[in-house]
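Only one chain is included here, represented as structure tokens and corresponding to the form predicted alone.
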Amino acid sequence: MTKIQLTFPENFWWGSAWSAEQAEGRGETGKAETIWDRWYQEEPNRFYQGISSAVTTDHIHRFKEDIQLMQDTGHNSFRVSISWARMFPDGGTGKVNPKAIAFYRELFTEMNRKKIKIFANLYHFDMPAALQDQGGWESREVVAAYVHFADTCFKEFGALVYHWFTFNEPLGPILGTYLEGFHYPNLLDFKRGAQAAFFTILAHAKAIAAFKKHHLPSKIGVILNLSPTFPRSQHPADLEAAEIADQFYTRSFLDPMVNGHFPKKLVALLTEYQQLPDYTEEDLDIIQTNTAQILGLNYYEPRRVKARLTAINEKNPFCPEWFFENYIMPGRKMNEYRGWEIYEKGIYDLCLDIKNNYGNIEAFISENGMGVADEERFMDETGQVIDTYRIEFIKDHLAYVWKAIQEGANIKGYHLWTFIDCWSWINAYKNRYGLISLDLATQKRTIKKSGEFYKQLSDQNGFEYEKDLR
């Protein structure tokens, strides 16, 4: 089979991504108990082997170390989450933090000394206990700590960030609180978390239309997670039911957020369910005049499903399962330490998705990867890892990428999850997605192969690839 060269547009934004619950530790700066904190203080049993995240990858005391090794690694761009509880750690509201200040605008100075583009984001996860305690995002007065936080952050970092971002995956936090049972609190009720996915879509629109006020040069958007939808076959039952699935989990927070209208039959079916949440038309005209400027994408695996083969139990609370169940196609090839489908060419449905659907909105693969535990059966005599499957993803995506960019899609980078292996929820380190090995031990970072490959893909701005694209 031939070599071919993919090379990327120029000025490609290279880089990764990862949280401020996720990497930087507590520190000494203050910081308010986030409900990562309290659920570990409730719930330890929860956490993989017991390890919470008070220190994690210790970024707070380490970062000089590690923005040398996003250079290292062949990164131009890199994004970050700022610490709302960091900020104000009197539990979310009130003076704002000036140790944290301090912190974030070293540590910005710093990245943009070494030529590494800011991506910040505002929220990834990490909710202040004491506002969870007022309501969380089912409250008003929440979203407007959230408006204060965010643009405090304007003001404070305006000048040092490349590109702003209101939410990381908003869908996460309504699944795993209301739905499923992976964040705290864990509550089980529908209707309260479509109220709560409303209040974060409006606190996204007033975020920007907070952002507009300060003039930067800057522009500002939001990162969805987002799984095209492929129906079990042609049948009518089967495509109603991946109509319904991509409405529920895809334009739910797409269609608001980047074209500012909810989907007419998400919309339909939630009323004739009476699920819809409470809302005034005020806030539906700021959802439609604040919309994203620009569109991180997570992409890492599709989302297959089937139409129902058994009967509703009404007794179950309302959820999107009423409407289909998920399909496991034979012959899937399959991450099996996340348990997720690995389907490369998604990654370009879904760029040419929002290239025809939602005016070609500039884009970037925000988050893509591949998460493996016990990594040391990987190492070499040296203590490096060679994750050379790694590596392999990342090209077969990449080359999808590229093949959507070729057909016109307005992508304008890659980001990896993740730099260095981070904390990762409930299940910490079971799994590592890093570049860059941690030694929990020590905090000793090691550049992974794929660490090497990426520097070297970042300087040749492409890589040879030799597979068929399809």
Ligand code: BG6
Given for the second form:
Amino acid sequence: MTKIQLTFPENFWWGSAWSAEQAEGRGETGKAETIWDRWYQEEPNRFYQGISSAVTTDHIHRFKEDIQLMQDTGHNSFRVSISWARMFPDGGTGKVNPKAIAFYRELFTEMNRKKIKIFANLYHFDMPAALQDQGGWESREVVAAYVHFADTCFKEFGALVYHWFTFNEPLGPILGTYLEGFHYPNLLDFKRGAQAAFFTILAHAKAIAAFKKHHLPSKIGVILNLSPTFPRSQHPADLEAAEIADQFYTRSFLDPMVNGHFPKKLVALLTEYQQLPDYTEEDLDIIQTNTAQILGLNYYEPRRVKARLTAINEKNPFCPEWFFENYIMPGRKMNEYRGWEIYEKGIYDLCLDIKNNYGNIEAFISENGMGVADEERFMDETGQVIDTYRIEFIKDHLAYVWKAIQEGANIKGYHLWTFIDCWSWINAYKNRYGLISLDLATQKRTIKKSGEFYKQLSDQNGFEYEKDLR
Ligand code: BG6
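Cool, the form predicted alone is there; where's the form predicted together with 6-O-phosphono-beta-D-glucopyranose (BG6)?
Following is the full complex, with the preceding chain placed first.
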């Protein structure tokens, strides 16, 4: 095996990401109740070890120390999200909160001072509970409130932010809220989910329309979780199952948000099963004319599917699984803690899909990472987590990103999930993803071995790789 030096393009964005609800903590600025606060009040048992998002990584009080740690671990860029509930503490609407503006201004000014480019995301699963009560993403009024929030952020922080994002993983709240029970209020109704998905896409387009009026030098886009879909075999039944799964989970948001139109096959299928949301011609026009200018790719695992073996129970409400089953490939490599397959080459397939089918839009890996439980097991006598598995994970994925770039993919950076171990929704602090470990009792932060590796990686703009890339 030969060693090769993998060097990335100049000014490559090295960094990581997290979100407001997962890292900031409540603080004293005033903040509306979010769906996560509400759910915790109602069902604390749903959260791993009963930990809420009240304190999390306490970034709101420790951001100066944290920005220094960004520098120490080689960050030249970092993705935050701006909390809608903090900016509009009267339930997500009404008067803007001067204390929230002051907090984000201070945070962003300090990041700029330390030469860390700010990637600001406007929505990361954190709906104000009062707006969820009005229907959440099923409501046009909520879309209007979101656009007002977005517009306020462009006005207040436009001069400080490097790039903007309308949503992180918009598919997540649809699956979580309407199909799979991991987001409050846990409904089961595909058609209502389709309506919420449609209005999310409309909200993205309307926020982009508002952004254009500010004439900022930054770009605006969206961050999507995209798992390339692989059929069990080349049998036509498996190919069809894979195509339908791909339409539901990949093309549903990617096509309208980046290309401006909905995938025809998905529309035909939803029409046939009477699951299409309500919309107007004007909505379609807005979506078509306001598409993403930059695209974030979150990649964790591939999607493997096969043709259904069993008949559908039609008493179970309509859902994507009526058309396929998930396929457990023998010999697959697993991250058992999270239950996700590790398939490094999938990141390459994803980058090439974007190159070939989405106009090679400017893109970057906006999340990729490995959540591991009980990482104290890997601490040395000084208290540092020796996470060689994470270093290998990063290198093996980056090697395929590098290969995609050699083949012309327009990939501008790599952001790991995550920076300091943060709160992970219903999994709370079960799986740790960070370059820096967090002692929950003391809030002490300690750079892991992977954090040291990341600094070197960023300083050298690459690394030496020893495995074959097939
Ligand atoms: C991404 C989300 O899907 O995965 C993050 O954008 C999340 O918010 C991360 O924390 C890890 O997933 P999980 O479910 O282990 O927290």
